[in-house]
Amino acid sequence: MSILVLGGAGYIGSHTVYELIDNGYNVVVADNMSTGHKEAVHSSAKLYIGDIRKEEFIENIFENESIDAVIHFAAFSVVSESMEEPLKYYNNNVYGTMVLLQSMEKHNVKNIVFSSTAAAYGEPQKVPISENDKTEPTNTYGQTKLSIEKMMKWQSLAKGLKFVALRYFNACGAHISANIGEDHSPETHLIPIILQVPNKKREFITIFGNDYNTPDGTCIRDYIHVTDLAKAHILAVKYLLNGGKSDIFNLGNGIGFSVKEVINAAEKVTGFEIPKVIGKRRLGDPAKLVASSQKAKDILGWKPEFKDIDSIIQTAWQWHKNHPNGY
């Protein structure tokens, strides 16, 4: 068995890469490196390094692999950039995407899991959070998130794609070898951010308003570990080759901790006072994002195991303090 991960030098594909590998999978990594690391790539797997937007970079791979389904990644996620510039990210991630499924439809490849976001949503109705809710992005990232989902859905219809869009919240967390973990520049996560305090790589961390209306007044958000989140997507893998019908999932696990909570894990996980400084309100920050995860639970037998944020800190902070560099 055969899967095509796209984006699988990145953050959440090189852990799903590992996973797959212990799963037995056989694995082939596609991506341009221009986020990913060569590090990150498991041995086991096999490498191409190109674009999914040029169109003999992916037909060169379905040519000479016999791929069973496909898991995508390859995007920019970045939501501040993609205010900035829109084209770049609807370039990459929606063309990228059509050329993709194009390539798949020619090679009567039928099933792909898509690494979707909760950024589809917007600002939220209510909490917490479930896939029939209203899709309102408010930044382009999100919106070509969105887009990819319907084309998807259209392809689906027309031409027999199966697939499930994966819409997951703040993924964190690394792997408990800590081998592979986040590394991105520039890091815009609150976790390895808030690490870099310890790691001597910066004096102190921001909390972007403190006058929300949550328990502390700091933002809650709903963090799922990296891991969780690799693990879910092999059991859509199952899904779909086992008949399942394209269907959407939320990832979370349905906890909220807020900015505050995350800070005072990390003192206590690391052992070091991590100083605060209260600056202004981001634009668009909602004061509360928590998933509703039943369905994927129900539909897929998916179950986080790491669901408390000190022991998702700990691998983080393995990881970044073995590499205070990252790769």
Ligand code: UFG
Given for the second form:
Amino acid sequence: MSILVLGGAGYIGSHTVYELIDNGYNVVVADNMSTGHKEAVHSSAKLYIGDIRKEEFIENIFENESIDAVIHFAAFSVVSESMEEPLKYYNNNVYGTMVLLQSMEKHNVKNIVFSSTAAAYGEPQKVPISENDKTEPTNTYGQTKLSIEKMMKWQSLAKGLKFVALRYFNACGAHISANIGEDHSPETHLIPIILQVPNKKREFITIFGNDYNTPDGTCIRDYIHVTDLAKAHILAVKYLLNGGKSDIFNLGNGIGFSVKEVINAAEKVTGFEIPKVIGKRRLGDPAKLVASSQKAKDILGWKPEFKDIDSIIQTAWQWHKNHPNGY
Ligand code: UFG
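Show the other one: the form predicted together with this ligand, since we just had the form predicted alone.
Following is the full complex, with the preceding chain placed first.
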């Protein structure tokens, strides 16, 4: 069974490749290395370096490899940048996926698991958030992911494409081996930023607002371990190959932690005190985002294994401690 992983040198992609290989799949990775890392690609995967927006590049893969399903992570994902350069996001994320879907159609590859996001919802109507809740993204990044979901829907109705879109909440943690982990440049995510303090890369952490309508005033998020996300992709591939219908699933732990709680947990795990400064709210941050992942549990049989924030941060810390400068 051969799986093509687009963006397989990135954070969630590389962890999914590790899981696929551990589960006996033959893996082909394609990545343009704009944000990915060669070192993150498992040595048993076959790597093609190039851009999915280039028709010849993607065509060549489908012509040379016999692909049963595609897992698609290749996208830009920095929310703030997406607000400054919206067309850059439409071009890479939406246009790139369009070229991919055209090529899949041409080569009769029917199954795709797509990396979507909780940012598709925007400001939630209620928490926990369910898949049928209103989707009104408050940033271009979330909008491009939602547009891709719609594009896949229409392509599935017209041409029989089969897709699963997985809307992740806050991906975090690192592979248990500590060989791969999170390495973004610039880093914007809370946990790696916090861990830069005990790693002596930063002196303090700025909390973006402590006047939210939450128990301690700081934003609440649903932190889900990257290996649990990776496992969900494999279940989604199996679901599609077993005849499951196209669908959308949330992936989160269903438990919310505030920024302060995450910092406290990181202090406990690392044994370092982490100085904090209260800063201004970051534009577009909802107070509370927590997933209902009941649908993924019921239909895909997904069971996230990393439940508590300490054990998630522990894996992230092992990675960052061993790789203070990333890959
Ligand atoms: N935060 C701080 N200080 C920092 C960094 C983050 O206080 O230095 C806070 C944020 O304000 C937010 C929380 O920590 O309240 C988590 O922030 P992240 O940037 O780690 O994650 P987000 O919740 O903003 O974003 C994540 C994904 C996005 C996705 C979004 C969906 O990283 O890709 O969830 O809601 F779009």
